[in-house]
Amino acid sequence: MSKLFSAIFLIAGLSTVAQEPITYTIRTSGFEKSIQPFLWGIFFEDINRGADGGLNADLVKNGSFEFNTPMMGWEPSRRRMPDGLCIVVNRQHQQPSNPKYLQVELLTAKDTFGLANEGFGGMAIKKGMRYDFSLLFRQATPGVTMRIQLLNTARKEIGAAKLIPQSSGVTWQTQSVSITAADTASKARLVIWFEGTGKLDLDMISLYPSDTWKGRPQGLRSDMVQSLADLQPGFVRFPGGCIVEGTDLNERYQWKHTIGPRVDRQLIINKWNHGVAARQTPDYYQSYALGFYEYFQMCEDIGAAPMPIINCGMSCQFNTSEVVPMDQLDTYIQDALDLIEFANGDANTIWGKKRADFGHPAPFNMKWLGVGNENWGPQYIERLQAFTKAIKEKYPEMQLITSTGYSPNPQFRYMDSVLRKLNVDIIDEHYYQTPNWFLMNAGKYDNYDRKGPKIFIGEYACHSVRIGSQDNKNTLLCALAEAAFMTGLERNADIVTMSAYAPLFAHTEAWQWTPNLIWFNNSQVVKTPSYYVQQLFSRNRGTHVLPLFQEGMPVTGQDSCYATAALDSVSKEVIIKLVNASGERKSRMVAFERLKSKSYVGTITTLEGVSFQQVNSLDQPDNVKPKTAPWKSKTPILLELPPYSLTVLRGKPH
């Protein structure tokens, strides 16, 4: 590696300063620490309307009438309707995965009526876009036709189509029709008019835009997936988060309920329906239109490794603290084994064949499996050991991620001690803390035991006010505090092998938790300063850590600055990341040991703002955004770091 390094370089900065700047020295030998390609990843949980009304591009709310209030999201055109004209039928014992459907019976032509769906805070409609309306139906008595309308807030029609059921009998059929929008509307709604006479059963009503990710029918919202792809993440952790546990075990996430035909995916209430007292969302459910197959597929699309988390037989310990008795844990363990087979098994296995039948014969090559989420205590250890024994016996290569709870408190110290004694594969640590904590902990992992388990920072985010406050903002200062902490993660990439900011998405009109990496409404995506920090680190990861020192010590906050360096052995570039967390401009000289090259070319990227309190918003999405420029200079590097900034230098010999 030292020979490779001698052939490469870096330099930037052309400013002249009056006093002698502080010098950072990069060691050009002894850089044996590898940086894993999955050091920087993303965490997804269906919180803040992240799935339905978010990544799932379906514009219809409660299209299967499965909410506890079956007509929630739907509004009839008549204040009072004759008995039997429109009813919800519940066939729970016959079809428990999808028990409810709507039955419409028009006895006379005068019984015409409409049902309007509000979507998720309105439907964003684009002029000229095709929208695909679909439903399941069954005609007991033919004669009912449907007129489909898109209406803007002025109740003006901006798109319409007619749908005439093409068959009758006892069998359910799928039928669809397309609507091309004549105008744009940010808060449109869908109206279905029922006309004629007859009896019609309806279920699984949906309306998808045609511009889904990769153009897949009934697919994902393309701009949201693109924002993930642009991060170039090493992995995606899914499906959470607290929804893995559920408020109680009846609400836990069960991956087998989320695959196969949409009609067979068993909708369930979302934990975040009632999880935050100050922001109740009674219409928050999980339709599982975004299920485990779609998660794996999305990971593959964006070049990220899949990292599923499964329930370990424990509910959320903040809520009910339910546990499954140890003698009844086998079903939970079998779900984990079946998931591995679903992801990695060939088409001759039971679950591998299911994956192949869905259209993906090749395995998804899953490497990690998380056992539990934010669980702790002796009860977790007991269940973890049962899972570990069963999984390692059948899949010894599978790396298991283990939980330490939710924060660096006394229970963390207990869990860390026990997990290390068990010699687990990976320990998951979570940090939701203030800017000061992140700045003070940039050196946290410098003295961690190199012979112990690897560390996964499974959830972290800087909270501007206090932990869990509804007033937390995604400020520039928070992003820079995270960047300072991340320099420590990169410097210790031999022990910290993975990390993920959390949560990922938040709808501006339907959120429960803040801060979040990406905010969105029904038509727009806003990338926060924290997003750009994650992107700059991920896109400038490097392959090996280069020791960087100030007077023989790592740069972990001296004079409010933080720094790390990496070598990219593929591109033969050196990457330096420097954080100035103060309101003053800082001058720095960057020197290299035994560097022979004298002239170098590359780029310099700076993320900065006019105030440390700056945020990005729907109205001003580019308040804080990185800027990149070419550079060419000589060694040693003379730099001026702007106040409240992250600077990334990348270069090689010219």
Given for the second form:
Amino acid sequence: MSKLFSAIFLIAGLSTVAQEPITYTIRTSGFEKSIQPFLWGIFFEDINRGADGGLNADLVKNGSFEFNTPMMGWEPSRRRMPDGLCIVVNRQHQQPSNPKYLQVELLTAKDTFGLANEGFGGMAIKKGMRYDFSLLFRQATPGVTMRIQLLNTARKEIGAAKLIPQSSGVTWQTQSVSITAADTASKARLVIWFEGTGKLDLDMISLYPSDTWKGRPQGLRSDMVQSLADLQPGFVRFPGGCIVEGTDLNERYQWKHTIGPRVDRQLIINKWNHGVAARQTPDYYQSYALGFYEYFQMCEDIGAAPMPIINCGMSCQFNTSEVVPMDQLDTYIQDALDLIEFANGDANTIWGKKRADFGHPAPFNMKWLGVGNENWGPQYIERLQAFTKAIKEKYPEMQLITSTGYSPNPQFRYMDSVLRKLNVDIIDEHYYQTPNWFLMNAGKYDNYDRKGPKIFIGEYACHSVRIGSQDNKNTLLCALAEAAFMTGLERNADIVTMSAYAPLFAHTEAWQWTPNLIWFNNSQVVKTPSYYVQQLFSRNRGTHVLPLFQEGMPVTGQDSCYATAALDSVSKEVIIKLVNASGERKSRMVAFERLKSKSYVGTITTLEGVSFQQVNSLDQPDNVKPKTAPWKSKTPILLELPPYSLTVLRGKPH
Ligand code: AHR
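Having seen the form predicted alone, could you now give me the structure of the form predicted in complex with alpha-L-arabinofuranose (AHR)?
Complete assembly follows, chain above in first position.
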């Protein structure tokens, strides 16, 4: 019998327990609170290398030469190059969305030279895998050929291919070639050797592995998307986060710049490039290879509802606090209206047609739109009202998510009261707090106003050391504190209809923020204890809250325990979630009100560790991981909750 299974005693074993355990009683009638399929979702922001160098599987950094330092990421093979051998051309006025390209002119055969791309801290290459190299080129003077090479850190070739530009003239052409890797390397480089004589213009250089998500050409990194699919999230909030606002309005996220041919997607600097003084990442840009169409497509792929957030005419209030004047807000509002048409309009509408032309004639069924991210104050309210009027006039069914800023902050009470007076649809609350705060707030929503707007906990995470500290770790304790808080969200699912941990992804060598739900490097994905908590809640969501009491009260920390129960009306199972946030083993009895003794059969899943400070890492990714075992019990159910643990029981009478 497994360790887990032996922790469950049948009622017959009760006589051996010295003290009567605390009893939790579940009411099995009158459960009027339903749990939305969207209760547990995810928040994606391009922070910590989430997009380029992350979800976007392209291994080439700055393949379009559009970074402010156009050759960043590239290294020529010669320290001193003859004038004109390799130059960056900027045709800003002619092509503002993609002004720069590279020109290589070889006048004599001895001009042969190479350009190496370092990737995002090296390129992870797998033996036997096919890599698809592609570029845009034109050649007014034909004659230059290319040899594409993959080199490991010992400069040994682990793959190569020849590329002879196939046509000449003044129009840009795309050309591709594939390389199969002969060896594995964690920090390889791509080198392009130019040979012959002639003049070649190059742009949009990329190298994608062939094992992208769903095998889509130039697609997303499959292990990262799979980690999201495995969460079975109800929705995906995108694209942030502060990048929606931008450091200033010029750097705000503009979804229209992120769709259509890649070459027309106007790259901008990422706010997180310079956003955190101690964690500068000068090579952090947004190529928008992961753009709004790809976001919607990814949501559909993983069965999650799309939840875009747009700029409301205000830049980040932690930075410049710029606002667009009210009489110039129309462009911003039009962006919102066009976005709804892009997502939901039929193929006869202007923006719906674009979506159809990209390959998706069916609507994406967008239900929500976030107006602003962490914005606050009267300026926000004024702009929100203008957005709301225009959107509701055209799309009365669209549910708008409204911001309270970062909470709990001094502004929160003001924002909350004004938003309630405006009778908004959904109020977004954000909590980056300590373990103690999350434990203390497991009952926060028990007495919230039931008649007012619904609540979306749009960002939250438990910070182990200090709020915003770069020493914060994804400890087991943090995960359990979040789990305790989440029992409160589930119990109040009639009012808290959606929630998301934040941020989602972080590259172990290029992060700006910690903690994060999923860590990754160029070849590995590490799921944190918090990830497993999200997964256990999401995969065991249930459809209705079953009221669970200890002496008539919800279980919100009595004796360091937290509990909630749900019914899955489809599978007819009862789901019980129990958190023990103490270092002691706890015995608990779970009884069903007005129910004769029955046998239950199902599974028991436990998330525990050897210490509450335990974390998962690249070297030890499975330190804290849930274990599931078959489970069978008569009612009342006697349980032993291990120290620092989350237990999820799911079963039905048999
Ligand atoms: O999740 C990281 C940041 O925290 C988000 O960009 C912002 O919305 C919040 O302040």
